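Form predicted on its own, single chain, as structure tokens, below.
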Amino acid sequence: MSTSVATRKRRRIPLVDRIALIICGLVLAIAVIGPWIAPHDPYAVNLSQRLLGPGPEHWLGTDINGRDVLSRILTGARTTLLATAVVLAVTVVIGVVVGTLAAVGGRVVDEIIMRITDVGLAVPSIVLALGFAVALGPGIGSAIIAVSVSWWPGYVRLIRTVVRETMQSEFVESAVALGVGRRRLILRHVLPNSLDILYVQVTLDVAAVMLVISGLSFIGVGAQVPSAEWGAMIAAAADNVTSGWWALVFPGLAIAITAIAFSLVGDWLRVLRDPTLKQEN
């Protein structure tokens, strides 16, 4: 009985992490259904209602063009999170393929890939993304490409390290002794046992990638006005802070709350994957 109680205690999710999980679930749901539950047209300009404060008709107020801030936040969740998801999907695929090739391709291949990766990691991601975004021209597509190009080196190094550790496991050595082919060994035995760390890293990177994409939109090289992307909303409201603070604060809160929630969930998954970290927390 005592063992059962202890097991339940170990599996209990801390309150903060439960709240973060709920917030992440709500944000993902809003990204899917946001445009359909928005109370107003997020792109409808109504200058007679410009910069109205929060009230019964417009819960979060209106922006400089009279557009409902709440509706734009609900609609923009899809743009912001979809861009984040595309960046992470692209970088994970590149990381898995190139990282695995570096781990099993021999010393020369490993050296070439790692030196290229080192160059990418030597430059801060935001600086590299900004450079590519400026070169490609403003737009959400350019921002996605720019962040993807700057983000993949970290995943390559991570996958290379994990795959090399997995290759030294006993079950891999047993598979080799049984005559399992190299391709099947990697696809059926090594990779499935190496990718669990990606769940943690991707969740942690949601916040970072979202902040970079929003930052690129804010400085004018990402999503462009009148897009409802959260960073672009903040950029559009930056000139009217004193007369319409709500048009800037509420999109900023959406970014901050979402980033914190995904970071907490990622940290919880990290601890869940490595129980020894529980003692440190």
Second form
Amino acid sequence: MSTSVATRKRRRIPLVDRIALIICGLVLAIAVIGPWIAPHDPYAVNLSQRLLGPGPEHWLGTDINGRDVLSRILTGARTTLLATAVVLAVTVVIGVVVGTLAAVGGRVVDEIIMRITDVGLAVPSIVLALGFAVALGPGIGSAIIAVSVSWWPGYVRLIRTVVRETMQSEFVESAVALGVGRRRLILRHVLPNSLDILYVQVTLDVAAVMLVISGLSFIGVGAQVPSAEWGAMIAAAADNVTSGWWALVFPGLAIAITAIAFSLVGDWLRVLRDPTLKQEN
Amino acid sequence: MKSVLEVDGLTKSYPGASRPAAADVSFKMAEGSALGLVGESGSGKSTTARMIAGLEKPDKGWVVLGGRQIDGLSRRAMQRVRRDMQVVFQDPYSSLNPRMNVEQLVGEGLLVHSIETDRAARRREVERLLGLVGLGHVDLGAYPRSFSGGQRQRLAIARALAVRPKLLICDEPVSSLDVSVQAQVLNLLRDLQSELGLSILFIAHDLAVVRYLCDQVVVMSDGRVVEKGSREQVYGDPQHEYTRDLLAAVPVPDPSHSRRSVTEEK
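The form predicted in complex with the partner chain is what I want next, because the block you gave corresponds to the form predicted on its own; please supply it.
What follows is the entire complex, opening with the chain shown before.
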């Protein structure tokens, strides 16, 4: 009887991960419906209500321009998460295409691609973003391009490694022996058995990319100040942190909680995929 | 008699190895026959099979399939040759793509060799092939994970037979299966051989299995062919000492017949 209880318990999602999953769901929901549930106009400047503390009218207070912080966080979720989603979509597609090419394209192609990724990995995204901000003008677009440019080499390397591993498996050799052509071999046999790892990696990267994008907005090369992007909100509030800490702390909490939640879910997926990582407690 | 397969002087060395994995391997296989390539692990039998199947490039020697030299062909040309030569691998747990269902697995050869491009006709052919290997009852949408080892190996055989090959290379096809299931798969291969006039190149370390299935035997040791001949010659009057040792090591299922020991003989 005790074993059956233990089995049932093991199958259940751990409490922390369940909370993290719920938070991720909530954040994603807010990203979609945030502007409609915001109690105030996130951009309405009202100088008579500047820097009000958290209270019944403005739950999370107002910023230096009298804008409702809660409304701005709810609205800004969309900007931050959309930018993150665009970066991840672009880098995953590049990663799968270029990584597969490196894995199956022969030594010369592999060598060329790997040296390019070395360069990409060597340049920090902040520096790249500063460059793009100068070239294209600061804005969320520049931040997206900059982070994508510095993020894709990681996916190329990941996919290259996994595809090379899958190419060694016996069912791939069996497909070759059957007479399956290269294109079908890669599309039907290799890739479907290689891409599972992306679920984990992408979830883990949501947190990391979000932090970089918010960070870029904070230093002023990402989303610009009136925008309700979380990092930009922190940047704008940093000047009056002593007189209105709430305008800085709450967007910061939004970033931290979202990042932690996605990291936890990513870790949970990773353990789910590879049970040997599970810790006994 | 016409030969379906001829290999001559096949040699393969791997970097870092003290001796070639296969050295100067030569034999001929008559059409419709079953040839057993036997030897212990490391004897070079699998390397030889892989070179014949075009999965490994020989350093020297050639492979002639149905009168045509097939080693050193381009990838595309080799792809077409594979219609005449199929392989059944050792481990049916890893040789079937886990993301493809029965219909896709068995029908893939028909598709990639453009034998049956119509989906409905292909499905009928898949059903016929499944019946042929004794899996007539299975769900076409099922995935390999829902089958036992013996069933998976039958699937692998159906998949290989779909393109109607002249030569079927079986690389230790039963060594990873339960003894009770081994017999079923061997019987299936023997039936298929007589029904379809198939030529089978059978790689095994188990002499009893080869004796049951094969009319020709090639014995390999340390990468070299040490003996070849008909089943009767090799089992009845082995010429090479290694073959005699190998035969003496086979357990005899008859309790009244005492087992000869290798050490006693020496």
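Residue numbers count along the first chain shown, from 1. Because the structure is a prediction, the values reported are computed rather than measured. Rigid core here is just the name for the largest C-alpha set that superposes within 1.5 Å across the two forms.
Peer 1: Would the C-alpha of residue 106 be classed as shifted by 2 Å or more between these two forms after rigid-core alignment?
Peer 2: No.
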